[in-house]
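Shown here is one chain on its own, the form predicted alone, set out as structure tokens.
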Amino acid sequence: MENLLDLLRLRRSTRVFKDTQISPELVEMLMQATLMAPSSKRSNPWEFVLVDEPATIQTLAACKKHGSQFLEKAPLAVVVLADPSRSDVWVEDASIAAILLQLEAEDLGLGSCWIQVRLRQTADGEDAEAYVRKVLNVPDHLSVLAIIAVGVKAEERKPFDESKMQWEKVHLNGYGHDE
């Protein structure tokens, strides 16, 4: 990419992937970017489970009633975990790491999409976190924030439409003092 704004314009959520595996080299690059994420007091409360087994990915795709089924077709699922005992802002720290993963995916020509797990439920009403924890044998001291689906894009989406930028939500020197 030429610059970050170009990358942000191009990055759109991808829910349709080609049936193509991601090379180990690209996976390593994705994780390098993720592991460089800043965190509060450099606590690094995050951990990640990489899943490339189709059967396990298919099982994970049932972690929510709505909005996770597309994961079935992704060649890689990155489960974002964090240890709340290491940081009181573990949600923020893990979220920053997850978006860096998504930006690196875009920069590498891959697509990605965030699947919220924390505070969600399966179609059967089971806690989505508990479901993912059971599928992947996640230890009790770690919380499950999200799953990032990653793969080669099967469709291109239009870049962000800058005419829809909500400048009215930007305030200078205090709320409502920007006139």
Ligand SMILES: Cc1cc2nc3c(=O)[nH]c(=O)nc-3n(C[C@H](O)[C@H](O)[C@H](O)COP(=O)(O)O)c2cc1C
Given for the second form:
Amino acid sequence: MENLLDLLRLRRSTRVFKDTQISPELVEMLMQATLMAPSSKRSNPWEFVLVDEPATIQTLAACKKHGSQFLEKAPLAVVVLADPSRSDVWVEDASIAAILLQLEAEDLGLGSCWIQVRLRQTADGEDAEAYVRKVLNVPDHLSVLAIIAVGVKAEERKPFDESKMQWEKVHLNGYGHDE
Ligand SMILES: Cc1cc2nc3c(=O)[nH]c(=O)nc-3n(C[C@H](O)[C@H](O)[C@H](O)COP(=O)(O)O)c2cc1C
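The form predicted together with the ligand is what I need now, so please give it after the form predicted alone.
Shown next: the complete complex, the earlier chain at its head.
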């Protein structure tokens, strides 16, 4: 990897994984990157549950009606939790940690995909957060933001298409000054 921009171009969501376990060394590096995440006032309100038991991963894959089923075939699910009583900006803090995890995965040659849990429902209309909390026995004071599926890529994705880069969303010195 030449530089961070190259890494960002290559990182695309991976939803198809090889049937290969991730070594403990790589899992440790993933979590090293995650635990270095900046957070407001260094409150570090996040916690993470690493899930590598296939049966539990399968159960987690049913946490939503759409957009979570592919987790079934992932060797690792990182469930991103946070304690809202520790930070009023826990969503931001936990999201930053989650994207660092995804970027470290890419840097290690692994694929990953974010599965949104917060504000989502299961196929039965149950709150997806409550579902995940029950499956993993998560204490009540922790909220569930997302699950990051991680594994060895079994699909080729094109790098980010820079012709679609939305420069029009970048404004200099306010709206209307840069036209
Ligand atoms: C906050 C957030 C929630 C997402 N939720 C899901 C999800 O529930 N299921 C899924 O398959 N992908 C999910 N994604 C992945 C997006 O669909 C993906 O990042 C987007 O389409 C851009 O594609 P790319 O990651 O390949 O560049 C989510 C991404 C973000 C940032």
